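So this first bit is one chain, no partners, the form predicted on its own, shown in structure tokens.
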Amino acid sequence: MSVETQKETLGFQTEVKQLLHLMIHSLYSNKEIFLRELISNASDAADKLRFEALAKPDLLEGGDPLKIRVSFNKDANTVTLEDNGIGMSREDAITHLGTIAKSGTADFMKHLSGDQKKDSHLIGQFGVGFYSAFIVADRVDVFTRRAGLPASEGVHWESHGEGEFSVASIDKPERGTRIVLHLKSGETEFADGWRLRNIIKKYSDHIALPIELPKEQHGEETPTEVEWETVNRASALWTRPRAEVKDEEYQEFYKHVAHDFENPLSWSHNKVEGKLEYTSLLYVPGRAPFDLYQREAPHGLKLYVQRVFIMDQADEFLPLYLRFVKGVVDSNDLSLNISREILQKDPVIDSMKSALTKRALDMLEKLAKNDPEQYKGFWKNFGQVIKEGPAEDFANKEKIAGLLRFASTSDDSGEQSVALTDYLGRVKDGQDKIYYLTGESYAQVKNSPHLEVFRKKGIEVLLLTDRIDEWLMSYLTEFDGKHFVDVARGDLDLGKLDSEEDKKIQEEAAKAKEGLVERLKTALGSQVSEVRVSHRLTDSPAILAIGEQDLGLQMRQILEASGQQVPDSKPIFEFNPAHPLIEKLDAEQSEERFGDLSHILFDQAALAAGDSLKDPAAYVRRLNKLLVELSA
């Protein structure tokens, strides 16, 4: 073996350490998902050096064929896995063995309970490649070298997977890594040529690089040079016939693209011929990532062209509201060296997100029509992102529409379960409006006063909780031919749902309750933009409508929790002339006492939609007055 010089020990990154803790004390009842990792990231470094060599051919060290081999020694119970892709240097090799970079670690970690099942189960959502390893292994050694790089600068790392690592140079003639795995005495079980060749065949069958292992000898004599097989497809999945591919082969795939424990909801494989050919496999998790709400966070498709990878994350492939999806484009038509910068700006790229991002939304589409059950998951995970789409990708609102799921007043559970078109296939006669009420909580909205008079006819609303309801309903006008009605602004008009008789008293009421009218205007003074009757009350005595152009209390909140300017709006105070409370109002005499429960019934107005007051001293101190009066 090589001579090491410059050896050092350093310490593991803390979110290291805990993961490799969760790993070796409590980890997967399936051990044997360690090969599969480590294959995959072999595959990854294949990939990268075979990018590189476009530009660098001298990178090829000669034209090896790209490969990965598996081998195993019984007697000193190891497992070695090595690989000529791209290797490491070891700058390289401190910062990928010893740290996690990946965003989203803190958010992680914060999820980390203690519970050492549901940890582990957090930790295959995160996805931990390398240090998989661990599980079946109580010492590990990594030989690699960077290709380009001389063979003195080789690197020998090794841990235990305890606190600390150690990183010294050695001479490495050949490039990439190699991987010495010192099974625990426990875990003799893969030191075997079967289990190993049935793991590969069952997890890595779908890697585009053959996977060798030594053949098997029947015979007695133990040959001097020993012989590969390769035991892998060895062919891109993505390249295949989708009716040669099994449900288990590109679930299995989805891992290694994904970097997930977990199988995808759904998946979508085309090939497109004709004016652009290209091909896609498009994949839905089955959970959100830890950074999903991070839109700088790294993001987008595998890119390769004529089965060469190009890119990691190709992000110009999918809108950002679409971020989630996984998966492969290979392109025929992009050429070999292309940059990030080209990308950008090459017209096929429009045409091939244009179609893909279609294929993305026909996928969830017959994923909501065919398992209703596991869209409500889909949409529980990935529905406020989703939220995002009619502001990014006008082509295709109505179809981001059809994807979308409301609470709604037809449904007490409170869940987001109601789509446009189950709407629409219960609207009255006469109903040529979506009506909606935007709140902070779904308690809050449910029982809101700007929902009586749509209780008493019978007619349904749906009630929209999430923080970025009210920007989506800014751009998501209509659907299917009928407008969207906020029920909490402007003067609120049901049209053919209101008879005649129910117009005529209306205007009757208006018109009797003018001077009430005034009365109020004096008191609640620049409180107001308007004082009016209300037509949308049965039960309250008074409620506060949104101005037409006006922002909502969502909108608001989110501004002014960001530190930007809100603009300047004052409500509409509405009342219902037949609440007993607003006829002992309409008969005070006296203007300060008037006044007084003019300003309590508009602060508890203001409650009821779910606003702070401006001066909740004030609404006690009338309150407490009140009171002392009615005891008296």
Ligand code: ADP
Second form
Amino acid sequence: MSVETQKETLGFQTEVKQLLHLMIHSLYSNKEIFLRELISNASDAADKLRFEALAKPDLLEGGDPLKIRVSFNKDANTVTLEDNGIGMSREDAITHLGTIAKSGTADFMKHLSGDQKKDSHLIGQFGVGFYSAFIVADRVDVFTRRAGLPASEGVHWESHGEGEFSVASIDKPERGTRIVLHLKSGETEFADGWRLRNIIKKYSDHIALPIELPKEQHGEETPTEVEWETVNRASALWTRPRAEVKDEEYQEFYKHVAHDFENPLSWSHNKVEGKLEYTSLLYVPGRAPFDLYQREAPHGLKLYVQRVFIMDQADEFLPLYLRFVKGVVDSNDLSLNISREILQKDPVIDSMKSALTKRALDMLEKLAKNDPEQYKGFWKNFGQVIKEGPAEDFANKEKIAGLLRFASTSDDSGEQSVALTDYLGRVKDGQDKIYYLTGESYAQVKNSPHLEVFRKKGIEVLLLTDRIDEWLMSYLTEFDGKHFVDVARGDLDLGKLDSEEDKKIQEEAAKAKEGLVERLKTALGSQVSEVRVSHRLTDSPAILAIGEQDLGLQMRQILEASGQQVPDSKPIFEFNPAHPLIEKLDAEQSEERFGDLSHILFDQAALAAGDSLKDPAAYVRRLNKLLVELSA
Ligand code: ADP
Ligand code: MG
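Switch from the form predicted on its own to the form predicted together with the ligand and give that structure.
Complete assembly follows, chain above in first position.
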């Protein structure tokens, strides 16, 4: 080995130390994946070199075919991987092999509980990557040189996987990276040709580069020169016909492109020919990445042009609400020297985007139809993101609406499991609306007085309690020709669901209580925009309805929390003419007692709606006064 100079020892970033610790202790049952991770990196390195060489052909340094070689030494107990990809400079090695670059990593690591069983689930969200080498090795040597740098700028990175690593300058004539794993004493099984071959076939068959192993030697003679043999299929997976690709191959390929540790939920592989020619392979991940709600976090597809890797995380091909979709798109129409800037303006991209969006939505539709259990899991992970859809993607509104799942009065579990088509399948005769109620929590909306009349008539109401729901519903006006109606809003008109008889009773009650309405208006004054007789109630004395055009409670709270001025809107006070308390109120002679009681009813209605009281002390005072009188 050549002389080392400028050696320095550095500490790993704290998060790396945590990750290393976690990995070594949680992945012991699946040790062999280290090879998949290192091969995946070597393949990425070849992709990057091929791409940079489009502009700088010199980088290829003569043009040996790109490949990965895996070898082993039983006596030394080592496994070695060598690639002739892009390689790393000293700076690259320090940053890429000493830190975790993903944004939000530090935050994420804070969630580690110290409970290994729980934490090992978290690791999947990172993808395990390079550090997985330390699952099987207690020392890792990386010899690398970045393409384009002189031989003298080679680097030797070394670590025992504890707190530190060292880097030194070496001479490295061949471009690329060689990684030597010094296996732990218990891991000698990996220094074995048969074992390595099997692992490569199992996890890395889809890698488009040849992966070579030394050919098994038969007979006594020790050969002077190693003969290499390609052990993987070595063709880009997405270029193969669908029928020839096994599920396991799709799954392993997913782990490579998505840097994920677990299997995807589903995928969709399509070749498009005609005016535009491209192949796409889209995946739905099994679970949400930790940075799903950081809308600026990098996301998107891996872009290839005529098989050549162009860029990672090209986010122009799918809308933001599908940012969890992973995969590859390989175009024959785009130019090889396309840049991110051009990508944003290219009309070809627009038509690809709308086609890929449809594909992704179709894939989800299919998943929902064929595997409702899996779709439930999908919805738990990504439902909130899908709910951004109707606002972002007008053209696919109906399709997106079909993917939504809601909690509902038809199901006591409180789970979001009811599709709009389920709801429509259960509507009452004469029902031409889809009813819903939004609120803070399932417990609150489930018991809301707004539902009383619906319970009585057996009409299903969707219960929406995610923060985004009210905003979502401001974009969803109808589904399958039926309008959405917020049951807490405006003057509830049940249309044909009310019988002639019902209507007559309502009219009579309104007439009979005209006087009470006027008295209440005076008592409640500026707190309400209107007072009227309700036909939403069976058990509760009173309720607050939101004006047709007013912001709902949820939106108001979100806006207030973000420090925005919210227009002051007053609720409509509706009372139940048949309720004994209201009858008492109507008969009350003392104006003082009438005032107290109406305010109490108003405040109670606000509480039932999940709102907070403007003057809670006054409420308590009035209520106590009444209680004292009652017991006197
Ligand atoms: P990821 O592959 O998700 O980026 P890894 O932990 O697997 O994370 O690798 C970290 C980084 O180290 C890579 O992004 C790459 O920059 C660098 N790297 C790892 N292996 C190689 C290699 N064989 N050749 C060049 N760079 C590499
Ligand atoms: Mg990797």
